[in-house]
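The data below hold one chain only, encoded as structure tokens and taken in the form predicted on its own.
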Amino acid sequence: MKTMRNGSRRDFLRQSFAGAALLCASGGAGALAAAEPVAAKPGAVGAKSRVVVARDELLRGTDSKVDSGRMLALLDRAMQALAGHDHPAEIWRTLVRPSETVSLKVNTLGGRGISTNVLLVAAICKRLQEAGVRASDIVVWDRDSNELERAGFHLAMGGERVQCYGTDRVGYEENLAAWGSVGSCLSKILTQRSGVLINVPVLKDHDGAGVTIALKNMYGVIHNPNKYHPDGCNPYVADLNMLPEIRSRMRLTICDATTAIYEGGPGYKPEHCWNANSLLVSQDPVALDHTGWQMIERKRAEKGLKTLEAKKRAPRYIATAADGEHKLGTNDPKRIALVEV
């Protein structure tokens, strides 16, 4: 795919979000049956979980801003590697049906500097609509509307456009959903607007949990995340992801590693960020988290920092999520098919 040299960043966002519903605040494996997984189901006996790491060292071009055309091309390349299929629209049709409602759970806690990139979300929305999903059946969300705006998103509720708002606008379910150590009220966006859930986290270090990537991003769908931070969030992260309301909807994780953080997270610490210019894509959140963790460890080593294990904050919840009780995926490198493109 060619880079959009003539189209502006604003034009790309307008087209992707069907009528400028979600503009950035700065302006600036063969044919598969519909809605069937494009990779091995997490935990399947003898199967390997595919994790794609797609990179583009020229993603930012000649300045610090991500190029919209290159972002779309990077997403396409990642999805093609995951699915073994060349046509972007056909790939997305294997994941979602036109009649389904789709929600994109982003991560905006860290502000504009270390949140899910607006251009990545625009690219995903564009491909979903080309696959037949109506713009108004797509919602981009996180826990708080103000955090979404600070991260560069414009809010939108109602109309024939992509929706974007926080749980603060609609609230949480009254009854607790419970599994293991977790009992929480779930966002009504998850329960009432998410036939399909696409997880769009950020690759981040976490001062307590070790890392926060795919699995821990689900802390943003519950009313009481602060309750589940003791002991490095273990086993709470794994137990939370076992909730049927989450597990039955989760179809894909697209981790934004365009800008990542290796120390001092989850908040924005520019001195500890790096332009990884990458996306991590998988249907196995455990395998993706393990892969992302190792990327962070390599960057820490490059910077002369101790390992997370040595710092006594290794993300042990990843192994818990893979154990015989949870079976949310695999953290065994021998069972992860890592594809780098």
Given for the second form:
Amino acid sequence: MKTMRNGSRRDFLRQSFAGAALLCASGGAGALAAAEPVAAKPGAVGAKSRVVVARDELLRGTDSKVDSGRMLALLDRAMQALAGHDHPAEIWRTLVRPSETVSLKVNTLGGRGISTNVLLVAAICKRLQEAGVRASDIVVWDRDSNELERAGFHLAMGGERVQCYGTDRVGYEENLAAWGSVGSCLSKILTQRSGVLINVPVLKDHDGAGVTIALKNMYGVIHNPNKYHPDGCNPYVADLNMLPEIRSRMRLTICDATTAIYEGGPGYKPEHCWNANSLLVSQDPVALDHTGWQMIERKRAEKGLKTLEAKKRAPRYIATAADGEHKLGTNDPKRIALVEV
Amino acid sequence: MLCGLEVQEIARNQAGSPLDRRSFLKCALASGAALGINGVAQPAAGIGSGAASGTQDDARFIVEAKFYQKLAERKIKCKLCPRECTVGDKERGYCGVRENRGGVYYTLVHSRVCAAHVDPVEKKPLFHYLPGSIAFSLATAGCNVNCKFCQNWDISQSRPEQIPAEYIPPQRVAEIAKQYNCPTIAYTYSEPVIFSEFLMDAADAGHEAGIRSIVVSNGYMQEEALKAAYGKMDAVKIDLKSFSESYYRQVVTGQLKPVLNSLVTLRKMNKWTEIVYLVLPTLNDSDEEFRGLAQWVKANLGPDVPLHFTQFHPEYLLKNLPITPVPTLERAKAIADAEGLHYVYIGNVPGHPAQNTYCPKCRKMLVERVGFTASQMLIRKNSCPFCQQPIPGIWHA
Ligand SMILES: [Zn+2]
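Any chance you could show the form predicted together with its partner chain after that form predicted on its own?
Expanding to the full complex; the earlier chain stays at the top.
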């Protein structure tokens, strides 16, 4: 991704080093810490949030289908760059304990065309199990089971398999969770089945919000997302991510940018999709969203489209999420350590 | 035994006073018999299980919406309420109960009743409409605003597939009303704007069976839709939530101006309308706001529109506010009285003398109300029996 800021190999090595130092400092054991979420703490002096963009030009075979082996290798490469060392299983062990329940919040609103890639989810589940997490302690989920199926996931409830179902099967908590402008009932999958939450969104343009990547994917966790679309979803997206039930569980974002959409989202518009063949990985969802937004802007420029700002739909919620009231991460390019591999 | 609908309903009846509670229980008993024993239509899947009300694809509830415009790329623009949501394919509007499917906009809540009950009309409240009568009252999920004080947020702020509901088509609504001697069907509890298609069909079915219809609404609606839907109503109660745009923006997530426009439109349509103003301590309780409101009502709707100042009870996202002090409500009434409005009431305060209707000319009491029932009704031939002053309203069946 040559056009990306700080894109040179030399920069990468420097940032890699800096990032590793950061993660050690904030996390303790190894590079990543499992005991608590280690999203960047923007207040810390010298702290940078690492965002990895891992890319494989050969991710797809000749039939343009994603290759599962290369997907796993791409995930490993991304995680190694995030952690700053080379042992995939070790990396995952620092993120989750074998006794923990882990949930993968995917995004399946775009149907088969533009949803979280099933092979990416399979690769994550494989590494989680190798790290000692029981298959049945892993849940792959979204709002609706039918939408999961339409996106290519096989539903599974009960038994020893990796679990996969929508909130429609278990419902929402009756009590409200509230922060700022947001008052919502949370999916019981989040509150009852997610010791650790791994966010696995898709890189998408969004006609209302500007973009929908990591932060906005949490709209799929609540019972009333339709209430939070006015004003470009600002400050709703940021406020929603402040809910302790979400924030305390959120440990990692792995954004699927194998196929992404730069215009006409969030629905599937094949004419506006591109095969970015990439994953974006970070523990700072704000830094990841900022990075993903810039990727979409570059693609728009390449296609001769106006910027989201010019279209009056820049994703302002990203800056809100970074402000002093929220501190969910950083959107300051100077404090994002961008690593391309 | 109460059916699923009753269980839902218990949660959303305000447990204010002993009177309130007693009248509620009486109604619950009556309607429990109505809905349980004689059987509404078969409940949708999931009812009673605490899970969702069937799938979101349940075809019985899905009818093409009436008020929208088709746009390019399978998008639509909703013309029902002033939000004018532009909705892409497979997405829903702000209300959560209307969905774009391939460029056609559908309501997902036609005949999808999530709350049903027999209530006194005084509970709506409508004070100048068939005092002492009862109404078969129903709601679907959804709302086009998000009031931070909503008493019924569990249904109004939910998507239809998230809460238990029963299939009660318009004919059946009319039958149930008739069966239980309700002269009126009331569309209430959540926000009837968003189930306009169902409301219109049920009102038609009711009128064919000799049953009237009333609606309890926020009035946040486009003029054409308002004329079409509420044109079928026999009376309308509008919740005017404040007299300031900033309050509407911050507390209601809506706008004041379109609601005022709706009130004027209803006036022009000659539709019997009453206004409720829920008074929230510190947020919409200034003298200036009360005075501005009263002056606007008198100038634009006339002095005879009943205006109810009602007491707020902490709910939903405003649990930090206290109950509205009764003196605040009395101050509001005094200001509106002084501005020349003829029928200013205080609501949600059982036993308060300002719940009664007095003749604006001779000042004698004409309708006495205890809790949610009219205990005395002296109006004859739409007039004061003492001085023959005409008293506006729909007094006789
Ligand atoms: Zn008189």
